[in-house]
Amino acid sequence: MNYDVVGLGVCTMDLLMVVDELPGGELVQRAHDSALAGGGPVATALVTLARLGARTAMLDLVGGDLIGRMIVAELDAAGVDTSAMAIDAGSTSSQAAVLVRKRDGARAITFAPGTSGELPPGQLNEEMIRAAKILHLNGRHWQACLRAAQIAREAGVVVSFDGGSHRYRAEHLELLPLVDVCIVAEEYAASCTGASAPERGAEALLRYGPKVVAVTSGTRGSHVVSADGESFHQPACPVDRVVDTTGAGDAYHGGFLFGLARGLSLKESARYASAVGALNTRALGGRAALPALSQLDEFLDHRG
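Structure for the chain I just gave, only that chain, in the form predicted in complex with another copy of the chain, please.
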């Protein structure tokens, strides 16, 4: 079996609740809406890809607790291959409580990392990585992440990196030369390169080795540059009513990689990314409003 995208990262289970107030003190309040949903940047990007019709597989180490079993079951149900997920029977899995304030979407996130720890590099399914078009990473399971990127690089598999807002660490400088597609939040670009303007951050990141860099700025869109000299701004897609921005960035990654895996141009891939990210804000939870390909194409046709 070949895969469009194999991902390595940390899966979580999130309990999301839409509330009137983020509680500053003791209180009992009724939520307007709630959802228990799988999360984690790489996993949500894979679910985005699977929903669009791509073949994906997830690599992670989860606990053998109820949360871990739910994480695997939800990925299975989404069509993501979980046959190479490692399970540590005696440990707990990552979980988060996300309170979303109804009036403005402000979020208070409390997370508990679980005790399952890092995936040992020796437990990586190397065959699966070599059988992929793209390997998607975000720096979690650090030693396994480096090893996976090396395996992919040697096998000619495209290496994709997701740099989240507060996720920059100096050790990433060791990974970036192995990365082909580097899509990071503007805070990440600023921390990594020292350039505060996203377009400058994108140009600076290119010099670390990636062939394609995108720097995302939420509703202000994204700046995309390539080693081939392409450079453009991709506007964010407006949506009528934003319910919850959880997972919007992860879905952007999924949409972008879907375009690249299908052999589309950078501009077309960025347009897909932007549309998928926007569509994913229409429902509570990081994965509830991900579009099928037909819905994505319809949305883009409608927008012209």
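Next block, the form predicted alone, ref. the form predicted in complex with another copy of the chain:
No partners, no molecules, just the chain.
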């Protein structure tokens, strides 16, 4: 089977609660709303792609506990191929607790990685990687990540990297020369390059080897540059009411990669990404408001 995007990363199960205040000390408060939903940057990008109609598959190692079974079941239900995911029956899976501030959707996240550990490179499904148009990574399962990127490069598969806010590590500089599409948060770009502005960070990241770089800045949109000399600002798409920003960046990645997989231009792909990220903020949870392709096209048509 061929895939539009195969992803390698860590899947989580998120417990989300909408609260009045993010804690700065001891605090007891009643939640306005709550949800239990799958998470993880790469996994949520794949669910985004699957919702839009792309063929996707997830590579990860999860525990054999209830959380691990829930993670796999939710991905299956979303249409993501989980047949190559490894399960360690004796370990626990990753969880996160997410507090969402009611008035603006700001978040405080606490992450428990579980005991399942790193996916060994030897357990990668190499044929699945070679059968993809795009391999999507975020640096988790580090040795497997490097191996997967090398396999993809040798097979002519596009390598995509997600650099999340506060997730820069110096070892990523070893991966960036293997990356074709590098989409990172503004804070990541600043930590990696020292650049004081997103457009400068994007230009600096190009020097590490990617062909396309996008630096995202939340409601201030994103700046996209390419090795071919293309450079533009993609405005953020406003929505009537922001409920939760969880997964908005991951949805942006999914929308961008969906455009690329369909052969769209960088500008069209960035427009898709901005719209998908915005639409995903309308409900609690990182995947609850992901649009189908018809909904995305209708939203963009109304914007003109």
